[in-house]
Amino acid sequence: MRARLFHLWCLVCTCCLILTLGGIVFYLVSQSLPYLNGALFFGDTPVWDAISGKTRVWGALWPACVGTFSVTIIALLIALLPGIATGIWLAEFPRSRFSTGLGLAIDVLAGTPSVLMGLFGFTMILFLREHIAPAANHSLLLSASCLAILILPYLASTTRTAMQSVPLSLRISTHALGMNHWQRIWYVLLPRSTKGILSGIMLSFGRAAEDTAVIMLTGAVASAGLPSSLLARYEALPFSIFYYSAQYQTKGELGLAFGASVTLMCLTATTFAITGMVYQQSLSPHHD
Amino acid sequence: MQETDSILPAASRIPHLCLLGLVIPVFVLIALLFGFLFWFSLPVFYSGGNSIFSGEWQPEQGHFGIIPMIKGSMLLAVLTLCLSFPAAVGISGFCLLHPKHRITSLVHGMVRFMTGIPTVVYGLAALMLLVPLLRTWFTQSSGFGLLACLLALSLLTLPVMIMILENQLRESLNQHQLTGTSLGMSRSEILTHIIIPCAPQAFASAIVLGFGRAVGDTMLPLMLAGNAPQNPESLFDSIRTLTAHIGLVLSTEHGSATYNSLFASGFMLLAISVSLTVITRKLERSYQRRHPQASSSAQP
């Protein structure tokens, strides 16, 4: 009788979230393909006047794409090495204090709410303001910091799960061979483990292109353009569909978030798409 | 391995300082982090901590009190669990009990393709679709609040909960599967009457990172709660939670008054998710005793 409830609710669980979710991604699709043309991305002006810089693109996507792309690259760019690094000793270096402290702090800052990232980031300008530089601003560099801090426990997270999948005879075979430690690393456990970390930076760049809270806390607005350097305020998508579903006067501006959240939608989860895969790969022993 | 690290030979001294070089920055920067929220909250605790948790939010008159915020957060965390972990038991019940069939990949992909979306996504279908609906079916509300934020969390809880679970569930399933069979037990019969009653910590792990995401979102009550700092009394009432505070009050204020009580809540956040992080640490540790094989690393 049990063991029929539970089935029961199973069944009736799974349906509902399918139709739920087919349900949303049926909704915001269909409302936003009338938008989804190259005036959505690029508004009234030409096209390649408008990738080059040439001319500043109004009431459209192109600036936001770029600044989505530009910040997470930069955070990808910061966090990367000292990321993986990370990673390296934690799965090499596991049995000393300075370790353990590290395991737990990378795992306390991968359960922190993005958001205090974002008041890291808030509060590190207010202090630079007063004491050191005081024309220190919200600017595309601070995003990306933060960002970067963001990422980080990910990247670290899946180099070592990377690194330790890593099937023991082939560590006692560099033994027997008389690697020492650093060409055990270098020559057998990365190699190893490439498909692991590939996945891991995509998780991380899945990661800092969705988050919300901390670039609308350091920098990114309404309507910057493109972004002109690095100490400057830019545009991103997901603020930009943040920003257009709480403030849109005309039905176009409505549009803008819908079409930002499709084109989001698109990206992140081919990313994660492609990362799932990747993970798998890694994970199944008989890959080569 | 061991030998190896205390006798180092000169050539590999090299890269150990270059990775150490690397790795001392990131705990100093995780320390920095964690200290500046610490440092900036302290002086709230010192002098006026009366006035911060109390459960008065009236700027004008300066009163600073926080405790709606850290009720909104609590409340809204708790109720999204009891929506959404009976529906990620079910769901991932589904999967263990049908392990082949179409279905089954297919919730699959749905699972990790929500793990995809965007929480600002989630916000807006919330926005156009959930927030008229409620309006019109129940008219005394105007369709912010309660229960809009819960509904839109509870969906953004699930693919975590449901991966946690099924993957732990899994594990125990194969190895009880055999004996369960061989006493002509149903799969179903199996899982309702073994394997559920046997894993109070796969639940556990799932309900703590399930509450860990819905304490820690920050778009969707933002977008969907409302945001009045009020004690809520029904599931329609306006709240704000601590994330939306600290979101809210710096993206509109700019006085530095106000700003104690940004790192008061910064503070709460940071107590929560750090016992938190512990607690799932711990479950982890006796969850590899009980499976020495079994690979807990889901990916986050």
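Between two forms, the rigid core is defined as the largest C-alpha subset superposing within 1.5 Å. Not measured: the values here are computed from a predicted model. Residue numbers count along the first chain shown, from 1. Compared with the form predicted alone:
Residue 26 is among the residues whose C-alpha shifts by 2 Å or more between the two forms once the rigid core is aligned.
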Given for the second form:
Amino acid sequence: MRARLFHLWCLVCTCCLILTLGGIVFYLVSQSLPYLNGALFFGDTPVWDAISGKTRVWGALWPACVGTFSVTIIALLIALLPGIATGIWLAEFPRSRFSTGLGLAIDVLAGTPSVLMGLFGFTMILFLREHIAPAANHSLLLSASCLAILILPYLASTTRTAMQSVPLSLRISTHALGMNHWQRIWYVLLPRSTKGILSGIMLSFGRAAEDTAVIMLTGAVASAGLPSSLLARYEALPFSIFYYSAQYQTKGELGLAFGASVTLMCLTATTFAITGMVYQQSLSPHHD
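How about the form predicted alone, since we already have the form predicted together with the partner chain?
Here we give the lone chain, stripped of any partners or molecules.
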């Protein structure tokens, strides 16, 4: 009886979750549907001129799409190797007071509100202006660096967990084969941990793409156009959602906020789908 009640409770919770998610997606799509067209992304600008940057796009989402993709990819490039390396070190090297303290610091950093990371970037620019580089300003690189610090704990934690979940029998087998520590990590543990590491990368990408507090304080603005360099300001979809929903004067501007919401959701879902296909390909028996 208790097992059936528990099963029923799990089923009800699952259905509630699916219905809630479906309701949110349906509402966003229904509100944005009248605005989902080329003008939402490019406005009155010809498509090729907008994509190539020949003509600036006003009142549309193309610059925000490029800005979001740019800042997320740069943040991942900055955080990827340090995050994975930290996770490997925590999982595979002898425990010490330093490693215990580092693990605690990563857990604390993972729970740090993103607005504090944005405030750190904001004050960093003030320090640079006052003491080192008077011309320093908020920029794409600053936002990406702060986002990299924000997602680094996710990469380290998921890598550590994935490495520690490799069966002990497999580790013992590597000793029997005469592998040294480096060979064991490179040829056995890392390939067996691919799923967990990819999950961490997916989680980090989504975390970086949707964050608003960090980019608001470090470089994202409205109507900046396409990012011209790493040191330039830029537009981003999360900031566009906030800006258009908070400052809207017409239904069209509110429609831009809904359109940006659906676009951000599709961008994240597409990335997850591509990563999933890559992971399935890696599991294929014909994959080298």
